[in-house]
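The chain that follows stands alone, in the form predicted alone, written as structure tokens.
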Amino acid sequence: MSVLITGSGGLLGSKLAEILSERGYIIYSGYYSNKPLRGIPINLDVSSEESVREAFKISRPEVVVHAAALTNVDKCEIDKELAWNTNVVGTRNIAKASEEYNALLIYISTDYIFKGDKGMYKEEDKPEPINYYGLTKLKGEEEVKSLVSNYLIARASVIYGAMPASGKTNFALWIIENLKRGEKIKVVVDQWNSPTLNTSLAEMISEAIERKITGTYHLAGATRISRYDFAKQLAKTFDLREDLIMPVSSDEISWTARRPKDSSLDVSKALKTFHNKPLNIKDAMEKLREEIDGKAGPIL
């Protein structure tokens, strides 16, 4: 089976290409600037309809995983044109081509489509984004629903993993590296999410491909946790100094874009449907430690 992955140099795309390649899928790895390590590389600018058409012509996919996005929340707020072209126009281009090729489209969305005033959001809860990143990802969902017959919208939250991706570190690795160096870090105590290990998300998406699961699912971690408690749990798991983690209020951080206070996701639907269940935070971190310990050399 031919699978086209957009954003294949990213945290999710790279792990998914690794897992699917090992299972015998023909993987076409779409990338914009960070060349992927797995799959057949295809340079792809999702905001260009011509570039998307060329990628589909080469790969002729039966499944498309659209993981490419501008995910820098503050950058989306500052450069709204770039955010719109990447996250909305790009998704529209991918959706149109997916329908033309009769491919299953798996669109990776986010907890940031929600306002964050209550947490533990279910799939049917009303989206109400409070920043431009969340708005563009919600508009991407709407493009998928209006243009594609066969789709899965997979919402995740704070994706992290054992390796840097797309030329940048992730929240978990940032914490681990700073604590290993004995440096103090400031982490907010008043933001709650459902942190999602990239391996777990990739396994669930692989299952969705194999079983042709469609609809909208929250494929996030199974634990609602504050960023501060997440950092403390990481320190415990990796035997690092918890006293270096300084609690701060989100009001003390000078972000450009507003962040939802509690955008945690209810994963009950995924727990009932998937054999590869969303992981609780303890199991996810043990898995992360196994992956990091299994790699030669430093984390970064």
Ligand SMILES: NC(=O)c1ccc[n+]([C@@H]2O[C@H](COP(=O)([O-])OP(=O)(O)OC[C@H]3O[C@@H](n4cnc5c(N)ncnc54)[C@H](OP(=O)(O)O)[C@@H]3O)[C@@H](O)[C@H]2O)c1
Second form
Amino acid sequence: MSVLITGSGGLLGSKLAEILSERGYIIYSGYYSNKPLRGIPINLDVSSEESVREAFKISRPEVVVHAAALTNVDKCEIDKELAWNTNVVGTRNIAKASEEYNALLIYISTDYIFKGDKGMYKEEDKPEPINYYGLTKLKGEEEVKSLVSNYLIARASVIYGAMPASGKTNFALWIIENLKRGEKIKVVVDQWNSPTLNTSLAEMISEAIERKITGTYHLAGATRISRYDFAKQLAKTFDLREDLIMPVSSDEISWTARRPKDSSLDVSKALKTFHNKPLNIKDAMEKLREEIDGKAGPIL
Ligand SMILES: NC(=O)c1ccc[n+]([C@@H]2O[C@H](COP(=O)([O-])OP(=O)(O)OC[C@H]3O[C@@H](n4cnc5c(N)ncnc54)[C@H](OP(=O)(O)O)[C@@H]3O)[C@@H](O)[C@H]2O)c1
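Given the form predicted alone above, what does the protein look like in the form predicted together with this ligand?
Next comes the full complex, and the chain you just saw is listed first.
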């Protein structure tokens, strides 16, 4: 089966390309600037209809996983045109082409479509984004729903993994790297979400492809946790110094874009449907540890 992955050099896309390649899928790895390690590389700018059309002509996909996005939340707030073109126009272009090719489209969305005033959001709760990134991702969901017959919208939350991707670190690696160096870090105590290990999300997406699961699902970690407690738990798992983690309030951090206070996701629908269940934080961190220990990785 031929699968086109957009953003295949990214944190999720790279893991998904790895897992699906090992399972014998023919993977076309759409990349923008960072060349992917797995799959057949196709240079792709999702914001260009012509570039998308060309990628589909080459790959003729039966399944498309649309993981490409402008994911830097502050950059989206500053450069709204780029955010709109990448996340909304880009998704529209991918959605149109997926429908034309009769492909199943899996769109990766986010907990940031929610306001963050109550937490443990269910799939049917009303989206109300409070920053531009969240707005563009929500508009992307709307494009998918209106243009594609066969789709899965998979909402994740703070994705982390064992390797840097797309030339950048991730929240878990940033914590580990700093604590390893003996450096103090400030982590907010008053923001909660459902951190999602990229491997776990990729396994769930792989299952969705195999079983043709469609609709909207929260495919995230199964534990609601604050950023601060996540950092503490990570330090415990990796035998690192917890005393280097300084608790701060989000008011003390000057971000350009507002962040939802509690955008944690209720994953009970996924728990019922998927054989690969969303992982609780302890199991996810153990898996992360195995992955990092199993690699002569660049950070440890
Ligand atoms: N990271 C999170 O915490 C998080 C949480 C919830 C949901 N999500 C969603 O999950 C998906 C995957 O996130 P991620 O963390 O894997 O993202 P990531 O590591 O930032 O990767 C995003 C990818 O998008 C590509 N891209 C950017 N602009 C593009 C364009 N115009 N055309 C084609 N590709 C373009 C980038 O390519 P280059 O590197 O080549 O430039 C990169 O590979 C995204 O849709 C994101 O919104 C992420």
